[in-house]
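Below sits a lone chain in C-alpha cells, taken as the form predicted on its own.
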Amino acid sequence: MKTSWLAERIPSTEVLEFLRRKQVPLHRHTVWYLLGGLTGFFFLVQVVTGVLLTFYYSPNPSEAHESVRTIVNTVPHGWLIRSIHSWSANFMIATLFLHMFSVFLLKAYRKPREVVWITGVILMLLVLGFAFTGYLLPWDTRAYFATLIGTEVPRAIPVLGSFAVGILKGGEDIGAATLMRMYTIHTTILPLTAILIIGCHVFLTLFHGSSVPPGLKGEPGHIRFFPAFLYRDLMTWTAALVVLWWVATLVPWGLGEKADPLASAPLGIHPEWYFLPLYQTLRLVPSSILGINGELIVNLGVMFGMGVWFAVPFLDRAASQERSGRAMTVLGLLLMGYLALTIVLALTT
C-alpha cells in the first residue's frame, strides 16, 4: 500500500492507534476529570484574544491607558475581545482551581503520577503569575494602585524580598520600567514557560492515563479516550464558549480612569478575588507578632504551605497504599475553606 508523503513524516497513524487504544474510567466521578480540559479551553482563549490585543496595546504609561480606551471604542469588536479575554481569565482561574481541588481530594496524585501533580501545580502559580501581570496593563487607578500594595507584600521576606521586589518594579515607584517588565512577563517569559509545562503535564496525564479513586478499583468501567471521551471535552469546551460570550457580551469588562501616580489611593480598593486570600491574612494578621514582622510571618506562612502542597504525593502515606485516608481530605477541605471565607470577608468588610 502505497503511504503519503506527509504520512511518511509525521507519525499520525501510530498517535491516532494510541488515542484509539487510551482509555478512560467510568465512575461516578469521572465527570471531574472533564475540568483539566476546559482549564486548557480557557487557556486557549488567553492566548488567541492577547495575540489580537497585542497589536494595538503600547505598554508605555503615557499611552497604555489610551490604547486600551481605543481598543475598546474604536477598533471593530475589540471591546469583546477584551471582555472575552478578562472573562476568560477568570473562568480560568476558577476551573484551575476546582481542578486542583478535584485531583486532591480523588487522591489522584498518587504513585505514579507525583509529577503530574508537581506540574500542575507549577501551573497554577503561572496561572497566578498571569492574573498579577496583566492586571496592570490597563494602567488605570484601580490595577496601579493594588500592583502598588502587591508588589510591596514580598518586601518582608528577608533577603530575597527587596531583590523580588526590585526585579517587579524596575526601581522605586511603579513606572515605565515596571509596566515594561510586566508586559514582558506577561507576554512573553509565562507563556513560553506555560507552554512548556503544558506540554509536560499533558503528556504525562496521556502517559499514565486518569487515575481511579482509591475504594473504586473493582466498580469503574471504561470508556475509549477517542472519541467517546473527547466528545464529552468538545461539548464541555462549546457550552463554556456560549457561556463565556454571553458574560462577555452582556457584561462587558470595565476601564476606569487612568492611574495618577501622585493621587491618593481609593478608598476600599482590593485585589481580584483570587488573590483575596491573601490580602485578607495580610488584614487579620497583626503588625507585629511577638515583636516579629506580621507580613514576614504570613509570607513565610505561604511559602511553608506552598512547601507543603508540591510535597503532597510524598507525605499522603495512606494513599500511595491505595487507601482513603482521612487527614489529607479534612486538609484539603480546610483549605478550601479558608480560602472561601477570607474572599466573602474581604469582599464584605
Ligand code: HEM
Given for the second form:
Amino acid sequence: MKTSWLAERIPSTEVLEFLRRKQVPLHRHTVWYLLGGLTGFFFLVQVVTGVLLTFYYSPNPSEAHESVRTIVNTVPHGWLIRSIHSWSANFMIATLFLHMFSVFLLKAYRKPREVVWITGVILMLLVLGFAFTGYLLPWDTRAYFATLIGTEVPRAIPVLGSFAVGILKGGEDIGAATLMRMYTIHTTILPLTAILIIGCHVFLTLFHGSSVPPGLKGEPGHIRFFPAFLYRDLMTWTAALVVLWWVATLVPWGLGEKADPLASAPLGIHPEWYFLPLYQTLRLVPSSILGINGELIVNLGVMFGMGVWFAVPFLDRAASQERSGRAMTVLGLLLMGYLALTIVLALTT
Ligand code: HEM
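Got the form predicted on its own; could you also share the form predicted in complex with protoporphyrin IX containing FE (HEM)?
Time for the whole complex; same chain goes first.
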C-alpha cells in the first residue's frame, strides 16, 4: 500500500487508530465525563481571548485602566472579547469545581489514576492563580483594594509568608512592580505551566481511559470515543459557546473607576465568589485563639487541607480495593457543604 508523504512522517494513522479503538464506559454516570472536556474548552476560550486582549492592554498603573477603557469603548469588538474572557473565567472555575467533585464522588482518583488526580489538584491551584493575578489588571478601585487585602493573607505565616508576599508585590505597596508581576504571571508563567500540566492530565486520561465507579450495579456498556463520544463533547462545547456568547453580550462585563491608592477601601468590599470560602473563614475565626494568631491558624489549616486533598487517592483505602467506602464520600460532601455555606454567609452577612 502506498503511504502518503505526511503519514510517513507523522503517525496520524496510528493516533486515529488508537482513538478509534478507545472505548468510553456507558452507565448512568457517563454524563459527568463531559465536564473535563468542558473545562478544557473554557481554557481554550481564555487563551484565545486573552491573547487578543494583550494586543491593546498596557501593564503599568498610569495606563492600565485607560487601556482597558479603550478596549471596551474604541477597539472593534473589544468589549465583547473582554466580556467573554471575564465570563468564561467564571464558567471555567465553576466547571472545574464540578469536574473535581464529580470525579471525587465517582472515586475516579483510585489506582491507577492517582497521578491524574494530583495533576488535577495542581490545575485547580493554577486556575485560582489565574483568577487572582488577572483581577488586578484593569486597575479599578475594587480590583486594587481586593488585591491589597488578598496579598496580605499569607503574611501571618512567619518568614515564608512575608517572603511570598514580597515576591508577589515586588515591594511594600501595590504599585507598578505588583502590576508587572501579576501581568507576567497571568500571561506567561501560568499559561505555560497550565498547558504542560493539562497535556499530562489529558494524556494520562486517554491512556487509562475513563474509570467505572466502584459498586456500580451490572456491567457497564461501552461507546466508541471516536467519533461517538467526541460528538457529545462537541455538542456540549457548542451549547457552552452559545450560553457564553449570550451572557457576555446581554450582561457585558463592567469596568469600575480608576483606582486611587490614596483613597480608603470602599465599604463592604469582598472578593469574587470563588475566594469567598477563604474570606468568610477568615471572618469567622477569632483574631487570636489561645494566644495564636487566627490568620496563622487559617493559613496552616488551608495548607494542611491542601495536603490532604492531594493525598486523597492514597488515603481512600476502600476505593483502592475497589469497594465504595462511605468515609471519603462523607468527607467530600462535608467539604462541598462548607464551601456552599461560607459563600452564602459571605454574601448575606
Ligand atoms: C484545567 C483544568 C482541567 C482540565 C482541562 C481537565 C480535563 C480533563 C479531561 C478532558 C478528562 C477526561 C474526561 C473526563 O473524565 O471528564 C479528565 C479526567 C479526569 N480529571 Fe480532569 N481536568 C481539569 C481539572 C481537574 C481537577 C481539578 C481534578 C481533581 C482534582 C481532575 C481530576 C480528574 C480525574 C481523576 C480524571 C479521570 C476521570 C475518570 O477516569 O473517570 N481534573 N480531566
